[in-house]
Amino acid sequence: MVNLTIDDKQVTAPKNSTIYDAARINGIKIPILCHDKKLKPFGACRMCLVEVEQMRGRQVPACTTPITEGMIIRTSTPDIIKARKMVLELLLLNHPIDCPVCDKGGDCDLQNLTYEYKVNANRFSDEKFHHAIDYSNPLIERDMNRCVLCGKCARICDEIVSFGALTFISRGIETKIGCEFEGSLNCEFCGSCVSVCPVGSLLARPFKFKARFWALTNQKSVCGYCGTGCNLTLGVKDNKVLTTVYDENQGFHNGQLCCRGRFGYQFINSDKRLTTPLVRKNGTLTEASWDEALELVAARLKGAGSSAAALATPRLTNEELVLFKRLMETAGSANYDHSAGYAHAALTEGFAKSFGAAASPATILDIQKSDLLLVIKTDSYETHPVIGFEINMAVKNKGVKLNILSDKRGKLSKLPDAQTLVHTPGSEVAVINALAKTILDDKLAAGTAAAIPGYADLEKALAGFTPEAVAGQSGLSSDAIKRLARDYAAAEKALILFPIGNAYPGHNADLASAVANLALLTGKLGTEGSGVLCMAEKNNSQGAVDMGFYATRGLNAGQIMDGCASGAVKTLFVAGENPVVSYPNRAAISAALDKVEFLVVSDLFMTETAAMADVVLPACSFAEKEGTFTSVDRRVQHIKPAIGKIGQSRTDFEIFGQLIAKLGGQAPATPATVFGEIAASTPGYAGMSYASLGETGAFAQVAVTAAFVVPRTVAVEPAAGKLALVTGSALYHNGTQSQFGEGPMYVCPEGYVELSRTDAARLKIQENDLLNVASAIGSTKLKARITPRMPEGVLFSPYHFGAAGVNQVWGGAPVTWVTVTK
């Protein structure tokens, strides 16, 4: 620690602190415009000028000047105040001062500082700027007339988002922030630039003229999209979520959000929300009372036994999942599952065997503490963008080495010195086995590996996975495979990351065991910066696994659908899932749901699945309920209602509890009661309570019992004259819920198929051509996107969209062979 004096107060601060940091730590306020704790010091605005006695009283910027032992600093002398007033006068010189119509009014740092320093006149005069305002972007408005050139927008886009959409243009008085070739903003629309803008230069258009910031009530919550577990502040007025509010002190991510987290909140108060129960009468869904609807459902479930089944979205809270399971068990059925039955297999089958626990033995915080990241599939950025930010910062700011194994290139491939090995689709498990084989052959395994159960079987099973043998199958060179293996083994700390979800059927138990084998062989487990992180898709996917809401004694999701088709399952209760769109083989799913005798759906919207139901129950969003979510790294977080319930909607907790009571069971009174049961019975949750979780949550520890498991590999045989279609997630979407968020739909409103320039030229396809994509199970029409990242012969399509869904041609295989015609 360093001893110094600030404003006659003896204080201490850590070494390498700046004067600004030291003052902040000790509760001394220094005004700032260009500083953000997530960004590198910049020193642009000069509002933080202070005097340092050892520098003969010279005024220096506090945000870029490091502290030294014995330093004596004064932050508010008359000369400093005078200097800051002049800085403000200069900043206001060309500023339009249009605060009455600026959406930033009340939340503007420039406005607040002008008020605080009583700058009610300006000694200088100059012409105001007349920059054209950029309204071309549906989410972000750019008005450079208000800009103070703090550079935070350009810096965050470069240092954290790693997109580089904004930069300084020109010099001197002509300097401004702009895009390349002074074009319109065309980026990934995360809104990070908006969040850090201290003035009204960058505004969130969906919030424009909705409310003043001081009229909002800020409600803390957790994002309801992916499994990263980002903390969220919802800006609420008149029982409506009107925006998300940036809080740099919130969460491990310091308030950073992705496009869907920042701009996808509109589904909460959407006009399309279901507001009353519906019961099918004479073929038509008709409004009904809750009593009528629940009586019908209870009558079907009572004594139903194995003829009843349930599917849940892993967006339900842990408490709701426990209660849903209890409802089905009260009905006498063990048939319940989530995520199409296969999307959780990496955890429930793969890690469960390899680690003895269906959870990841690593956390998101390990990313920036590692020496090497091995990312399986570049889609990891699209599925979990804020984890992608962590990867960006690890590589760009801390020099962490990044190796990627993927069936296509992606944004992560563009990071400095990133090495991307593009393999043929479906060959990743074989390649990972070849990495393990190389580690064994080169004697790079840790000394502890041989003592782990299954070592001999794995060594024997890997005999056929020489880099030379796998090279032919994967399209990689044997040297590249060996280099990747040696890089991983040589790193002192190495972390493997891979996404899972409905659109990634190949990321299954075998892939999970294959990467687990790598970590176990090299001993890169159980230490900071090492391990394996399985990135589950939805906001409570890990929670659904922890709560045991998957098939253990009954039918899994695929078997439930088969049962609906055969008549074995007569009553199906679907809570929040939309299998018609999100499960493979739409025709088969629709036929199965058409045949089931009684279909109950609880949801926020009249989805394609809900439209087929006999009873539809309006459910609450995450913003209207209490409970807990568990993130991909097993961080358990407590949420509370941010708004009142919409219409007559009820929480799924209430729905399940009331049905349990109608079946003669005893339902817990509150979510807190159920969480107490969870804490008492779920490994890793012991000692947790709503009170102890607080605003930051707590990690459920993962106890590892290691074992080597031989992963199965399936050779994907090419089909002559056809292209390999792989499915996945688009950056702006998560599952099917984001279709009801206006922000994501502004920038990605429909499905598409992505193909290489080579294939496009060969097939004479132009950008946005409407293509007929056909497989053995069906066909669909999708717009063409031609990109340099796709290898020849490979197509990619996201799975989120109901209209022209890719599941009309995708039957659940990791690789689908298709033909493409115009």
Contents of the next structure:
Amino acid sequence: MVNLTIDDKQVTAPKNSTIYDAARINGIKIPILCHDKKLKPFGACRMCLVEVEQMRGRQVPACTTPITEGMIIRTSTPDIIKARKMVLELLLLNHPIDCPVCDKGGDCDLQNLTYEYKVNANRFSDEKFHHAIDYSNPLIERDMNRCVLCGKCARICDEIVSFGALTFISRGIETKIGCEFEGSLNCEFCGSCVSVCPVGSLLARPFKFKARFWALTNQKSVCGYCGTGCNLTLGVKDNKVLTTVYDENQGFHNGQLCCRGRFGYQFINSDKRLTTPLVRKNGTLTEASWDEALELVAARLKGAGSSAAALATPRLTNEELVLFKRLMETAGSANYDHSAGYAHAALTEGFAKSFGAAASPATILDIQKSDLLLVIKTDSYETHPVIGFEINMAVKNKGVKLNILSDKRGKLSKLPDAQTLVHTPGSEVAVINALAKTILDDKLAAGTAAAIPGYADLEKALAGFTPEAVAGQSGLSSDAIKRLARDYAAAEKALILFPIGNAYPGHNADLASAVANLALLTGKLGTEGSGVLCMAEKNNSQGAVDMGFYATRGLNAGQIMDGCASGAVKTLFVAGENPVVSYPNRAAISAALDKVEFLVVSDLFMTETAAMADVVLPACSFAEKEGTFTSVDRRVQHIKPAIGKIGQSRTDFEIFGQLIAKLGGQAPATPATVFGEIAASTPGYAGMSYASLGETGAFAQVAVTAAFVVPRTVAVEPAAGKLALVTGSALYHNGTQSQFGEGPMYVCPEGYVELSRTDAARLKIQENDLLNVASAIGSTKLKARITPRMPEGVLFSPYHFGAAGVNQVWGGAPVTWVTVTK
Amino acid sequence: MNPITPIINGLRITLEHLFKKPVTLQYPAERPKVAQRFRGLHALNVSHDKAKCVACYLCPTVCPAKCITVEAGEDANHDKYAARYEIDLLRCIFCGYCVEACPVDAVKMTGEFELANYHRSDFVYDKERLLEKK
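Now that we've seen the form predicted alone, could you pull up the form predicted in complex with its partner chain?
Next comes the full complex, this chain leading.
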């Protein structure tokens, strides 16, 4: 710590702090326009000028001057105030005084400082700028006339998002922030630039003119899309969520969000929300009372036993999942599952066997503390973008080495010194086995490895996985495999990351075991910066696993569908899930749901699945309920309602509770009671309470009991003349819910199929051509996107879109062989 | 004092008034002339054939009675305009803060005081009704 004096106050601050940081830590406010906690010091705005006695009273920018022992600093002498006033006058020289129409009015740093420093007149005069305003983009409006050239937008886009869409253009008085070739903004629309802009130069169009900042009520919450567990501040007015408000002090990510977190909130107050219960009468869904609908459901569930089954979305809160499970048990059925049951088998089966716990023994915070990151599938960026930002920062700021093993390239591959090994689809487990084999052969294994149960079996099983043997089937060179293995083993701290979820069928228990073996072999587990992070897809996927909402004694999701088709399952309760679109093989799913005698769906929207139901119950979104979500790294976070319930909708907690009561059971009154029960009975959650979670949440502990498990490898045989289709997640979407968020739909409104330039040239396909993609189980029409990231012979398609029908083609196999015609 | 004097004084005043112009207005045949600063019904000022209001939300913000509802819209030129401007006169206390807060001189208060009506809904003045009052 360094001792210094600021404004006659003796203070201390950590070494390497700037004067600005030291003042902030000690509660002394220095005005600034160009600084954000996450960004590197820049010193552009000159508002933070302070006097340092040791520098003969010269005025220096506080944000770029490091502190030294004994420094004597003054932050608000008359001279400094005079200087700051002049800075403001010079800024206001060109800045239009259009505060009444500027959306930033009331939340504008320049406006606030102008008021604070009483700049009521301007001694200077100049012409205002007349830059054309960029309205071309549906999410971000750019008005460079208001820009104060703080550079925060360009810096955040470069330093954290790593896209580099914005930059300084021209010099001197002509300087402005612009895009390449002064074109319009065409980026990934995470809105980070909008969030940090201190003035009204960059505005969120979905919020444009909706309300003034001061009229909003801010409610902290947790994002309801992916499993990263980003913290959100929802801006609420008139019972509507109008925007997400940036708060640089929020969450491990310091307020950073992705496109869907920032712009995907509209589904909460969408006009399409279901508002009343619906019951099928004479073939059509008609409005009904809650009593009528719940009576019908209860009558079907009463004593239904194993003829009843339940599927839930991992977007429900932990408390709701516990109650749903209890409802099924009251009905006498053990047939319940969420997508973790099969799409998240990496956790429930893989990690459960390898680590003795169905959770990742590493956290997101380990990313920046590691020496080497091994990312399986570059989609970790697309599935969990904010984790992608963490990886960016680790690589760029901390010099963490990045190795990627994937069936296609992605944005992470563009990071400095990133090594990407692009393997043939479906061969990832074999490649990881080959890495383990190399580690064994080169005697790079940790001394502790041999003592772990299953070591001998693994050694024997890996005999056939020499880098040379795997090289042939994976399309990689044996040298590349060896190099990757040696890199991983040599790193003092290494972290493996891989995403799982619906439409990631190859990311199963075997992949998890293969990855776990690698960490166990090298002893890179259980220490800071090391381990394995399995990134589950939805906001509470990990919670669903922790709550045991997957098949243990009863049928799993796939078997439930088979049961519906065969008649063994007569009543199916689907809560928030949309299997018609998100489960593989749509024809089979639709036929199964058609066949099931009684289908109950509780959802926010009339989804493809809800449209087939006998009873549809309007449910509440995350913004209307209370409970806890568990993120991929087992951070348990408490959410509270931000708005009142829409229409007659009820939370799933209420729905399940009322049904339990109707079945003769006793339902807990509040989510808090259930959370108390969770804390008492769930491993790792002991001692937790809403109060102890606070605003930042708490990590549930993971107790690892290591064992080597030999993963099964399935050889994926190439099919002559066919292309390999892999499915997954698009950056802008998460599950099928984001289809109801206007923001993501502006940017990515429909399904598509990505293919390489080589394949496109060979098949004479142009961008946006409508292609007929056909597999053994069906076909669909998708627009072509030609991208350099795809390897030859491989296609990629996101699964989120009901209309695109990718699951008409994809049947659940890790790789689907398809033919593509125009 | 002589007890008769006050009676005489009173009669004198009455007699004087018999020959003065009456102060009572024969309303509605005769209409009062209100003071310039009188705060009657609100009106929206017009400039270039459209309301001057830019929907800055300052009037609903300062309104102590919360009787003003503004919703902004975006016109074809991407400019901000008041897509909805409503004053609920049953709540309004005619304090005039809205006029003072307006940064673009878009709202004023007229001399109109005849605001009685039969239905509650008639007391809600929307943008069109406020624009009619010049």
